[in-house]
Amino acid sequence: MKPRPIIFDTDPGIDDAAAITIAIRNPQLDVKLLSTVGANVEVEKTTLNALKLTEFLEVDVPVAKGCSAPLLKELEPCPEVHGKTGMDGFAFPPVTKAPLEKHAVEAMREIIMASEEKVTLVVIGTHTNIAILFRLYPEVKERIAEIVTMGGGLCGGNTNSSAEFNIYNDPHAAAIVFGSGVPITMLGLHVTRKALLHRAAAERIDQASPAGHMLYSLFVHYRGGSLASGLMIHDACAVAYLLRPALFQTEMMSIEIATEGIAAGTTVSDYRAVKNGEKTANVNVCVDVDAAGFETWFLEEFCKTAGERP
């Protein structure tokens, strides 16, 4: 079977880079391109943490420099989870690779119409790269296959009482986004904040390979949860979805972006005027996941039992 056709637009971020590592090692996906945006930190550095990966990776994988702010507000980075550089914790070689010279929605379009197959589009950050696609070239929607993004929630936020970072740092990218008409999948908080990495199984995956010790040594350095209590490698679950969807319970449901007021950033799902008929299901929603079904995942992604990738 030919590998899936997918294009990351990412912020790395320490959960994005496990998710770009999965991704670039699993021979089910050919990742076509890393587009990035500002989001967890400034896109000069995102560019620059999704360019290490690549080269550390030893990929041929191009990356293209998106947008640095959100599409009517200010950007909101939060270098507290991540670190100062998005990355910190792993002693990367120096960058001898630069990004592309398009801007990252030439080079999305570009790919996805010169693509034979329909190309999944992973959304693990703002989405505003997104939404200017959709809106200077409505033709590239025919041609994406599905749109897979970790953002929003069914209740409780973690940048208010119920907005997700990525949905609240541009609602009204997401709002345009989740409008298209694009088949959407999402993965909230709901069901990201259950699929938690435990120090024994990190330490596991420090010891397969070198991409592990490199992801373990990120993982040191992250505040998204604790090896104790278990990470929340929230960006992984786009990539466990796309390649173990049987780890996830979905429900079509009817999701609305809050683009205004204090709510801002909400996703809104409104179950009474879908049973009513009043309002259409549009998004595909994940609304549990088998939390120790996708850390055995995780783990055998880099430890599996017929011998470890190198």
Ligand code: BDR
The other form holds:
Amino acid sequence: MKPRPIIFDTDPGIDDAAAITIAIRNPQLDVKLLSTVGANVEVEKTTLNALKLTEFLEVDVPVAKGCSAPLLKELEPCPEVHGKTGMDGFAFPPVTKAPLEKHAVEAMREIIMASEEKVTLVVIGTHTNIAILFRLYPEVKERIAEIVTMGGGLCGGNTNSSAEFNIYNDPHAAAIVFGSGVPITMLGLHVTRKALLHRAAAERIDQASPAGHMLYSLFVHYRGGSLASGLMIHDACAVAYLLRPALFQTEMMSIEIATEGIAAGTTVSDYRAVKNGEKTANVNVCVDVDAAGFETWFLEEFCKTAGERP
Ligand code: BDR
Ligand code: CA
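Swap state to the form predicted in complex with the named molecule from the form predicted on its own:
What follows is the entire complex, opening with the chain shown before.
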């Protein structure tokens, strides 16, 4: 089967690094671009981190720098989770490559319009770049197979009691993307909090290869859970959904984004309105995950494709 063309829109980010590492050399996927956004840390750092990953993993995937700030609010990064650099814990060799000279939104448009097959967008940061892409170039929408995004949740947040970080950081952009009519699959916190990576699996990854050692070194510094209780490698769930959808139970739901007020950034699913026929179910929501199966998949997938040298 032909590999599926995808673009990662990302803010690496330690769990972003896990997602990218596992996907970027997978023969079922054709990663066309890493487009970056400022979110976990500033966009200069997320872009540098994307370059660090492509160089270290020895892949020829372009990196394009995207938006530095959300559409309407100030950026609120979270170095307390990913470290000051956004990927603290591993001494990557100095980067020799540069990002593309064009903006990520331009790079995405070109790739999407030039691709024979519809492209899948894997959005694992804020939705700022995608919202601008849709506003500037609405013609891309029909050339997109699907957006698979890590963000939101059906029950509680991680930035405050109701909002998840990626949606909280640019709710207006998320509202544009979720309201765009493009097919969306959402992997929210209610699922990604269950999909844990424990110490034993992380240690096997560490031993598998230099790429494994790199990831393990980042995991040790990551504050999204712990190796003892299990790491929440949220963004890797988006890749798991692409490669092993059977791990997830899904349900079509109506998802709207609260953009203002104290609950801004919350993904609201109106069950009653869908039942009454007042609202349409617009998002394919992953409602549950086979957590043990996810961990086994991550370990096996890593050892199979990303575990070769480096
Ligand atoms: C999301 O927020 C970021 O810190 C992670 O990289 C992930 O994309 C989890 O809420
Ligand atoms: Ca991320």
